[in-house]
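Consider the single chain below, provided in structure tokens and representing the form predicted alone.
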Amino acid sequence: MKEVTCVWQTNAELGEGPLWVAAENCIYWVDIRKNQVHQLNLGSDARQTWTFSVAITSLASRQSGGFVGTTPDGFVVVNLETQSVEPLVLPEAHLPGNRFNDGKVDGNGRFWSGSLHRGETDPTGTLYRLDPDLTLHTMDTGYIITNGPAFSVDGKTMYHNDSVKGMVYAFDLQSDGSLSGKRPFQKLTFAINGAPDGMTVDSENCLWLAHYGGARLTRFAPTGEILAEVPLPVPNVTSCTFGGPKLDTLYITTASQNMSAAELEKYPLSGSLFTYQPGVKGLPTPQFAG
């Protein structure tokens, strides 16, 4: 196992949602607080940033080309060239106390994303599923901050978080997109482990979890056993995904929000993009089929 490496030193306030786009040999990631989408080209090391008039809270590539994603109100088409969004379904436009957060596409081309309570106190967040025909389904409720999701190798298990509650849940995922069997997978105590944030599954069906406030990634077996812990030189680790031509590199996003001047001096790489080669490969990134 190699050391964690900073590949893009920047001060993202809330770096999130790393997305590998194999056809472009690029990693994309968002800074929710700064309304930005970043792109790192692995071949040329070129970097590009687009700034929008609204926060892009998650991003996914589309089978038909381009990107979809979420803004605080819901699901949108994201146009990088014009730095604009086009609404698809906005289920929480009437809830100013909420905003959408993390999102991922499953192996059947469905886009999953959830909302959070901006004040981080009330369980008003909801997990949604957007199907390729653009029908929206409410899948689970009662979250304070939704994070994830991630999907097992066979597509039959979905993992999803409530960061404030410190809970990582596992669900049985049916081929039609329905969920059942919600159960605790991990319970984290913030003072010891930080909060569970973004996550991904590797080719050996193990879950990699980012610890916000916990300065590390953890690799869990499907049984919940801790297999590895990877420390990072920053406290707020937000998400990770596998990328690169061989899918053998983890790309890790971090945040600098709400850190004091003294904390930023102590952890100057906060908000940067990191890589780590764990000795195991990831899975291809699914595209939204709509």
Contents of the next structure:
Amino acid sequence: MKEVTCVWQTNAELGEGPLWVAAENCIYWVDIRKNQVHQLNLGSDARQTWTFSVAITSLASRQSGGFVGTTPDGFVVVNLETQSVEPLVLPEAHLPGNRFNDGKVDGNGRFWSGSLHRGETDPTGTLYRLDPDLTLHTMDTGYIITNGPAFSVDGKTMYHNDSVKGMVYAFDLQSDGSLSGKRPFQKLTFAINGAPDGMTVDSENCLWLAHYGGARLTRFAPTGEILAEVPLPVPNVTSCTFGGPKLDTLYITTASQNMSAAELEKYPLSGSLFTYQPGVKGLPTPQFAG
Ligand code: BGC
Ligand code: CA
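Given the form predicted alone above, produce the structure of the same protein in the form predicted in complex with ligand BGC.
Every component of the complex follows; first up is the chain already shown.
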């Protein structure tokens, strides 16, 4: 079934960070602006929502059980039962003009996440790497909005965005976690393409990119060639990940923030969770090894 389907009309303000947890047969995602974590059980179709006193901006499962994630200040343990967080490392607690945004675990169990400038004008955002021994490493600076870390099949290329600058960068990622060779992979013009947001790599090593304000996903070959474009019925497409027992379904988050009443009437599914089966599978989701 090759069509985009709305599976949960959540009316999220800023749906983000879809996460597949195979052991639970569940998709999780967050609503950054409503301080919420949502869970969809693919077996029973049960839906659950937890509300925190702080925003959970990204979520990852942990090898030792439970979840880690990010709040506006940095890296935390996320406890869904008690809707509470426990700080791990908070590198931006002193920067109220910034907040953490997207985050992803690499094939070596390291958790990558970055920050953004809340005003979306200044390059105060930083990309960090949290290792399993809980040491923090500053990996890149100068971002207005960090977004969508994603990793190639062999783990040797990392993709990472500055949404406001319209840039998708590629880096060489060494096995010790260091980065080199930062280069532009795509440059998007907002008026035509929207802003580059969340991303994931499929089992054929191609990159799926969410277009915030661009109402679609694009599949890029590692060469940068466009292989497919998938339109969505809403403008603000924020992220995507592969899930389902066969890893054959893209779960796609969207946002309704900053839309006028007229736009919301035109795009009533804004903020919903969508699925799409592209005919290619994803990769298993790595867990944080700390
Ligand atoms: C951020 C939003 C931002 C959007 C588009 C998202 O990842 O969380 O704050 O508006 O990207 O750049
Ligand atoms: Ca994002």
